[in-house]
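Form predicted on its own, single chain, as structure tokens, below.
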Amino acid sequence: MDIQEVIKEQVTTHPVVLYMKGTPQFPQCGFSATAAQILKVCGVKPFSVNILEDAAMRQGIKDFANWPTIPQLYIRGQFVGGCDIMKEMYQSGELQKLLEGLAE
């Protein structure tokens, strides 16, 4: 399966997907740690993809969203943004609205 198809399948079959460096338990960069922490505070456990384990995925996700940085958050199949956008949306309450009904 083509990497773009894999990504499309991941973001459409899971309500919340976080492409990050490392895992929510062991993030490998500060931005990924912040993104995972924001979701945790919101009570959401994302389907996470460690892009450090797969070079094709690392480049593929940047191409998929036409977004150059990691982490990347998808909610209900829609690209939301990276760490800074997540922080702004969390502070304004917009992120919590997008995540309504998805908390575990």
The other form holds:
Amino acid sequence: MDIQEVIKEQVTTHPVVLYMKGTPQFPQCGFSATAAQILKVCGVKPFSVNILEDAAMRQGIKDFANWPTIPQLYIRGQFVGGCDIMKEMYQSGELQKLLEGLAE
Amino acid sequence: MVYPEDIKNHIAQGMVCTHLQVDGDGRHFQALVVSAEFAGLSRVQRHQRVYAVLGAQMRDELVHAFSMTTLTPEEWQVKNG
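Alternative state: the form predicted together with its partner chain, after the form predicted on its own:
The next block holds the full complex; its first chain is the one shown before.
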């Protein structure tokens, strides 16, 4: 399957998907760590994809959303943003609203 | 090695900014971009606009991290009011 199709399937199959460097338990970049932490505080367990494990995915995810940086958050199939946007949306309460009903 | 000044010049050449500040250590950068072009755009669209201007500058091996705040002149004024 084409990497773009793989990503499309991931973001539509799982309600919350976080593409990051490392894993929520062992993030390998400060920004990915922050993104994972924000979701944790929101009580949401994302389907997380470690892009460091797959070179095709690492490039593919940047093309998918026309977004050159990691992490990337998708909620219900929609690209929400990277770490800066997640922080802003968490502080304003928008992120919690988007995640309503998805907490464990 | 990418200098904050390079990034700043790139952004300034690609879009009209009323305020532009870029700091960084050569691998990690923070940018504050204030532009009337952002009016009516979502946060994602604003960042995409800046990324589009930066283009190949954003390659992984050059830039490890790029953090940005994107505001319209009005929003910037409120923030600094």
